[in-house]
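Single chain ahead, by itself, as structure tokens, in the form predicted alone.
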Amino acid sequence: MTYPDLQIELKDDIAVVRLMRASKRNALSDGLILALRDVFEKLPSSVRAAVIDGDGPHFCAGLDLSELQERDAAQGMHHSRMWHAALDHIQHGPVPVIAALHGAVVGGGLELASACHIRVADSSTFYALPEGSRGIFVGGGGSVRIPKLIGVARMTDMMLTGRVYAADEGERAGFAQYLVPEGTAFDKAMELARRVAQNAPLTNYALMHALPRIAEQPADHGFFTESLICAIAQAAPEAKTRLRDFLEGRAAKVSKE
């Protein structure tokens, strides 16, 4: 798979997907969004986890406004739905995805990051949603995914006032689960991806596909869905082997290290 603005590299069972528009702060063109959709739709079966990174000093500064066209309401809706479909292939694709954030994580870049399952930010990272000041609204799934990370009130404030979150306050607010020194986000993301890739694939799949749905179900529905997923996961041959290894002393115990 080759794309002009996207680099794909396989490192053992980890797919590294890197935005390659550094001269435009990795702004998202339609071509780049469609390339992301294509990549995550066609990942090789050998891949167990993926890392999304951005070339240069910024992860992604959002929508490429030079491509912004005058659209009627129907065209605008279909364009937004195209983004939804592409980012859904990341969030609900075959493997867990970890974002290595640095520099600008702005607008559509934050929408892309919010579609990933784990976000690692370095100290150069900053977050913003400037759509409000530009007379537009988020269209890449941000109004659904971002409030689940930081809450509706924080997102509303960002869009009304143009507030920018620095890396440290962004980590406290929930944009990222990890905060690391500048220049080390990719290394940390790869470390986590290797750890995630060691999990039973069915457990990873349940965490990606079942857990978000369970969290939004009424409690009695959620408990029932949980029992089904629990039964399916523990019935897998790999789960039985792992549990037997633990019980017979061949697997490491949990420690604080």
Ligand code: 1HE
The other form holds:
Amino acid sequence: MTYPDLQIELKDDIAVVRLMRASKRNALSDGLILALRDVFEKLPSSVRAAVIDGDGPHFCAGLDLSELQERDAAQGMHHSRMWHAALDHIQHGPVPVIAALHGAVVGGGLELASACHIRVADSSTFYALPEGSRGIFVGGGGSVRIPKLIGVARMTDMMLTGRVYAADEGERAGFAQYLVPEGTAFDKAMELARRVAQNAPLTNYALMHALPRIAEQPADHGFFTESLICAIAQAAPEAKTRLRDFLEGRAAKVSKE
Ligand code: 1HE
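Please give the corresponding structure for the form predicted in complex with the ligand, as opposed to the form predicted alone shown earlier.
Starting with the chain above, the whole complex follows.
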């Protein structure tokens, strides 16, 4: 798989997907969005987790504004739906995806990050939704995914006032699950990806596909769906092996370290 602005590297069972458009701050052109869709649709079956990061000083400056030409309403809708399809391949693809963030994570860049399953930010990271001041609206799934991270009130404030969150307050607000020193987000993301890749595939599948749906269901439906996925996961041979390994002292205990 080769694409002009995307680098794909396989490090054992981890796919590293890097935005390679540093001169344009990794702004997401239509070509880049379609390439992301393609990559996550066609990941080799040996891949167990993926890391997305960005080349250069910023993770991603969002939509490529130079491509935002005169579009009529129908074209605008189809363009937004193209983003939805691409980012859906990340969120609901075959493997968990970890975003390694640094510098600007803004607009569509934040929409991309919010489609990932874990976000690791270094201390240079900042978050913003400049759509508000550019006279447009999020169109890459941001209004669905970003409030799930930070809440509707914070997102409304960001878009109304142009508020920029620094890395530390961003972590407290819920944008990222990990905050690490500058220049180390990729290494931390790889460490987490290796850990995630060791899980039983069905557990990872349940976390990616069942948990978000259960969270949207009324409690009574959620309990029922949970019971189904729980039963399917524990019936898998790999679960039985892992449980036996623990009971017979071969598996790691839970520890604070
Ligand atoms: C771009 C873009 C872009 C940079 N589209 N070309 N996103 C935004 O509104 C963010 C716009 N970008 C910025 O605010 C800044 O560029 C950054 C804070 C991200 C980085 O600043 P800096 O000083 O490191 O770089 P720069 O000098 O501003 O930009 C370097 C080049 O990248 C420059 O081009 P050049 O030809 O003059 O060298 C910039 O024009 C270009 N560039 N960002 C196109 N976004 C599905 S809907 C999603 C809607 C949105 O995402 S809206 C938010 C868009």
